[in-house]
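As structure tokens, one chain now follows by itself in the form predicted on its own.
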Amino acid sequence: MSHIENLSRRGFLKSVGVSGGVLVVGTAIPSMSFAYSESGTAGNVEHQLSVFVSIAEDGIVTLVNHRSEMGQGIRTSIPQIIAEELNANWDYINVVQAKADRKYGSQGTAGSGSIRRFFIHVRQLGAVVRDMLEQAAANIWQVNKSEVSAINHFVVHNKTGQKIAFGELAKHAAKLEIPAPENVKLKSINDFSLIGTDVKQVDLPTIIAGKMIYSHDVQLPDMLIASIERPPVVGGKVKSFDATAAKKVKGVVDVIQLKERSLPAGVFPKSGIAVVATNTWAAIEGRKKLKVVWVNGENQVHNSESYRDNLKKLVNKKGINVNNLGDVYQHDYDQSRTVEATYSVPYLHHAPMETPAATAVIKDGGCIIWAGSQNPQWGKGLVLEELGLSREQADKVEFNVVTMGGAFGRKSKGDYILEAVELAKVTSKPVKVIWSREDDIQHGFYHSVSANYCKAELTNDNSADNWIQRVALPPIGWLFNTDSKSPSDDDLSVGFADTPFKFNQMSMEKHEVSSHIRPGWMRSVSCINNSFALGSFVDELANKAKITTQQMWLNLLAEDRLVDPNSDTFKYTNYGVSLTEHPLDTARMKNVINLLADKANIDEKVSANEGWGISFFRSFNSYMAAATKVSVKNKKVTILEMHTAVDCGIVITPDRVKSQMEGAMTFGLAIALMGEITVKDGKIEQGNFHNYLIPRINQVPNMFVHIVKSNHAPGGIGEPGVPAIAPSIVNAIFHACGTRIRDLPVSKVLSI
């Protein structure tokens, strides 16, 4: 249940750093129960969030954003919610950012979670809002509330037409009992005029004008810049080091060595020496010049080209059961009708084009924090945690979130957050940590390298039965316990055990490995090769079967049901939603795959070295097929047009939804054709787009995204549009020349 108060206009206009506010409104709402708190502690933390509303006597309505930007547009989508249901005009909509605060809830934008997870309670804000201003209409005019309506920024008498601007009605609605949400009527979806319509970017001119503040650009005065020397190998240690030509450097103030953390890795600092100089060019210049002998640990032993082969061998051998149907293993196979394979994902990187960077000086006993980060409260806590202060002494901790210039999940993490802490407590002066480009690829966290098992034997009815699929893959979870060594199930969610098929006999298993290298959060996390494993075995099944894979996908899902993958052994998270809300629902799932092959006519005559490839896969719920089309002459792979067809619910902005899956279509096509990070004695191998590579322009074909209309729930946007794309072209270069590639890259095999 929602609760919405009325709040110190004063305080709250001073927090935000906006004036002239008359209303002011705010709404505390759940929050996402898997979240990180202040305290930097993991578990089931139920905060409230908190959104607020101002309007202001010249009719400004100031919304206060509680997400992270990071250029997937949540700074419009989420006020575009509050805007729809207060009935106002977005040409007088003003957006301002929220710092890290307990009483805004989990401010954590990961998951594909800001408008799936929150758009009734958002939603609902808008409505009390608008029914305020109603009701102070309804009060002036002596009539009864029915008989007025919010309509474009104004309240209007329905008889007689009379109107009052919403800046007219602001102190008047100020004075009134606020409803309780439950109480306020929430608008029809077929009366949305703004939900469902491409309004103009709210950061667009800033962005456009070179003006919008990133990481990097926070200036302050008497700031210092730092270059950070970090082990090579993650809990290397230093052993000694010489500073003597990096202090001749002109700018260079200082060489500090951070403090050694000893594992569980976490999220913080990996330690290592710092260059501290007046400006970046001798920050960096100072760097090269140190001499650092490094212990580099027991994880030297890690190279990922015999670890990946282990991975590959394991998940050939029977596993700890995760989820299970009948008794495989007691089935006698029939060879001539059984496929089975072995896929395998190599550790990939996020790369995105803004590398990490952080600001912090220390004042008053506290901090005050600069920082692109997809999760200040956890960064706050850390902070927090850092210089020795408690939860209670949260205030002493500003931390001001600016926008990112792409994260990925890589910005969840605060380890440059709390390096620019411990450098600035030292120093006695602000100080800015930068990471550059071989810093961000070289001491990152990864998607861990997997292997996964499929095996399965085709039915008379041309679907298949008898299923065994297992995985082996570092957890996230060694980040915070070495002894985690198998995905937990939250992890197994996300389109593993939860395969939508209906089996009368399977079996879905797990292995445990050990882990040497810092995994991550990556775009679509896990579902990147759980769906490259899933979509390819498909394919193969189909082409067992001599039918379309296309017909394969729509016998495998069977009837139209809801699917409930729990059982005495597995808990399905479903991406924290209920499945109530969100279920698992087969006839949204074929619709999407058979509008994408009409779509993008996969069933077209094409030449002898082309073909189409098609992958579904349902994450952060949403459904999400691709097609590809390629073309491999002379062993080198080119794409040649690629499409998606998603149903991700109610659809807030199309045009973000749209950019959304471009970009997918492109992260999917740099991850199957050319993403590969390699570890050679505990040292990551790559260090820049050199070595490191994403797809150049003339990779890129043309994209075609096809939106499915529905009044579902939202679903998640930002990373569903990543796991099909990966099998999708595999399938289609199988189809092009007969080469079934199953370990990824590409490139290892096709040139491209």
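Just so it is clear, the model here is predicted, and its values are computed rather than measured. Positions refer to the first chain, counted from 1. C-alpha atoms forming the largest set that superposes within 1.5 Å between two forms make up the rigid core. First, how it differs from the form predicted in complex with the partner chain.
- Superposition on the rigid core between these two forms places the CA atom of Gly388 less than 2 Å from its counterpart.
- With the core superposed, Glu182 shows a C-alpha displacement of at least 2 Å between these two forms.
- In the core-superposed comparison between these two forms, the C-alpha atom of Ala137 has shifted by at least 2 angstroms.
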Given for the second form:
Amino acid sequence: MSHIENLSRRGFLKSVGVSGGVLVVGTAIPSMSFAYSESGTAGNVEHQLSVFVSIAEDGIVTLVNHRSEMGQGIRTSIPQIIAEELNANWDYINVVQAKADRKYGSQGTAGSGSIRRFFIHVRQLGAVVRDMLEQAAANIWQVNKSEVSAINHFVVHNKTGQKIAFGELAKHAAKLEIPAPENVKLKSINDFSLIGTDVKQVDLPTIIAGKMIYSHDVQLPDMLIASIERPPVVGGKVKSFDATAAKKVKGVVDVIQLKERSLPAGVFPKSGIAVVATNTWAAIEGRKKLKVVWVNGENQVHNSESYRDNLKKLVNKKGINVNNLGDVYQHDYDQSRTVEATYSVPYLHHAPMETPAATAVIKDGGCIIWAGSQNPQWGKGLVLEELGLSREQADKVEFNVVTMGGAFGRKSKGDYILEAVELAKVTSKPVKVIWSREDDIQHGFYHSVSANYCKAELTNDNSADNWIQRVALPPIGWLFNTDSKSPSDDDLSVGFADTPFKFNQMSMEKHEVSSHIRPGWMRSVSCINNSFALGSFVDELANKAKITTQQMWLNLLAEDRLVDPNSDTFKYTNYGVSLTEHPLDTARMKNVINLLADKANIDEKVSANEGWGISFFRSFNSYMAAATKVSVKNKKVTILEMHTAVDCGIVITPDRVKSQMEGAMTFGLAIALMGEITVKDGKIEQGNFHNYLIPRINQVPNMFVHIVKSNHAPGGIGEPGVPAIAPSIVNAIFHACGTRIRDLPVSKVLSI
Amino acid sequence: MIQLNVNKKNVTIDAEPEMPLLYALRDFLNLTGTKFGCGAGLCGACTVHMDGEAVRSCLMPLSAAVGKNITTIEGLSEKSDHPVQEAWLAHKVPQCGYCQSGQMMSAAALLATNAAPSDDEIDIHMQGNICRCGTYKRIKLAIKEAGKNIVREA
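So the form predicted on its own is up there; where is the form predicted in complex with the partner chain?
First the chain shown before, then all remaining chains and molecules of the complex.
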């Protein structure tokens, strides 16, 4: 393994632009362009067979990972898929990180999409090179390609058993044309030997050694460090500032006013005053001595407490039709069999352990950037625009994608990257912008505060019908268009209008609201509030019907079928993929619920003050059920045990599916028990981990993950584990002590 | 000029005595394995050892570090093979990895005085280290395994 680590280091240096460039003489194929050949680096000659695959003569296969790593393990899983189709030996794989470049196709690492949206495509990346290696060997033996097979880093002549190593074949294969991916046969799922196994995880030894480089760790000669005071209210501007005292701090080089920005906020910086210094501490100390007077603007009217109350009032009124069957408003509800409830979730924040940071240096009219980013091509596009460059001048901006110390959606936005570019331009020096924890919590893009309403009447067979559900929340669309007042069909396709129950009559509605702080995508986005409402409401229906929650889920899901939520009024987006490939399959839903109930043993006899709660949610094309056991004593809740059962189709790296589920349980626990951002006079009230709480080791119980074996197309895994957790916890609390919590977090009612 | 002993080496830094150790380690000594997480002693990402004890370097002024033996993740072992690091590898603890230097430094300090901590003792000692990815379950398993290996090697 040691030589692979050495290569990784070389790969890193290369990826940050230290060693030579790549000669691109490739041809274009649909959806992406491949490139041939690169100039050799010191040591063994590497033959680049495609944009994604190079093979050195000693057999080391270098694979490009084009997706962004934030802890999900994608730097292992993408190369693992390529290596599978290549029939390579994992011990000889070296992974390098792609820079931001359109030649790689989509690099936006969001929506749990890296595998589920590109599985076939990524397999083709390996398969075309396997095909070239096989062709090269066939040419040498002067036989038909069908007579040879790539097996474990060699190409073998099937009849004679002769074999040639990949390393030897590389120089011959590099001369061949890259076949069209649709002409190359992918392996049968039954022949997978790497996919579905826990290969050695890329980056793990580097992290353990403390040597992983994150955005905060980038160091350049003569670099300046910047700390920025930003307007506390969205849309606010600097009225005046006094930098005299700040400039006297030893190490402070300059104080710079960033250019004004206006609404729509987009993902642009908020502007403000930057203190730049020769070291981090000087920048922080200098900033403390700044005096800034702000003009807060109209969003200072925003107070989250009254705003949330208003959302709850709104959803108790009839809203704008999203999707409906029949006319529930003509139905005469039998109050003794009807359940009606309003649920709300506060603003939430990602709070990755690594706050945003980015480094930029201006060079030859363009610039070089080092930043962790979930969407490096979007970031690069913004930088081009900032520098007045066109898309055709993309080569002038080199965007080095750095591993992220957590992201959860926050780092899809390019605001912190543009700050670094702006300051590098003004100072003509390399500048690293670092965000404090207060900056991170007070200048984020928040999961929207929301209210959901549900009403339904029990049927004679212990299901429910005449279903009404409504939602009100400030939509993410407002970021880009200040006229946006309600969630789009896409926003409503995340467990709201795709509720997979069998109704005769139903009405799904939304409301229009005003927006005042920057909304953003946070791990599973609106699935959080939709699942909290749905999962709680099913539990309330079960309680009313005096049946188990598991049975109520099974009754509502009804017989095995594929659900199509599309209608004349609603276009279902299914997380960006087709319903043919990824249907809403109630059989898989019921299976995962039953597996969970069985594995977690939720029907066990529990002590007084203890209870189990379950919930289920399909999101990002994966099916996930959660069970939580709690005790509630003297108004204090303790989480005793958590389980998740997940059907995410074909599993690539089982241990990373498990780790994502463990992480999602913790993330969901935070949402349920303690997460809350509040706003007063337009300003975020929280500032650090003492008042924006994240679960600590003593608050997290033993956890169990049960993975369904499946040959279905792979679903997402980064987000689907989150939504069902919060309802499983509040349901458990109800079963333990009879207290029904409909407004999160739980800490408002019980101590945690 | 401040003189420090970091990872068994004497170093001289041209910095103010009130500068927290964290920024000196990162900006002046290029020891970036120790991380900034909160700047307020609330998250433990910046944990290092001072004379073997786990401390939060983001609040530790250089003046208080003079004359002490400071150990960072880079100096915890020669080949990243401290029992804690080996257990972290075996249990594949990290997700993003950002908090893990601090987690491992806290764990190593705990095990140095108590190689067989109970669940409660782990909870109490490790409470100051936040992991947003949610790796706590594995941290607990890894600490127990590392403790067993320390006892075995002793």
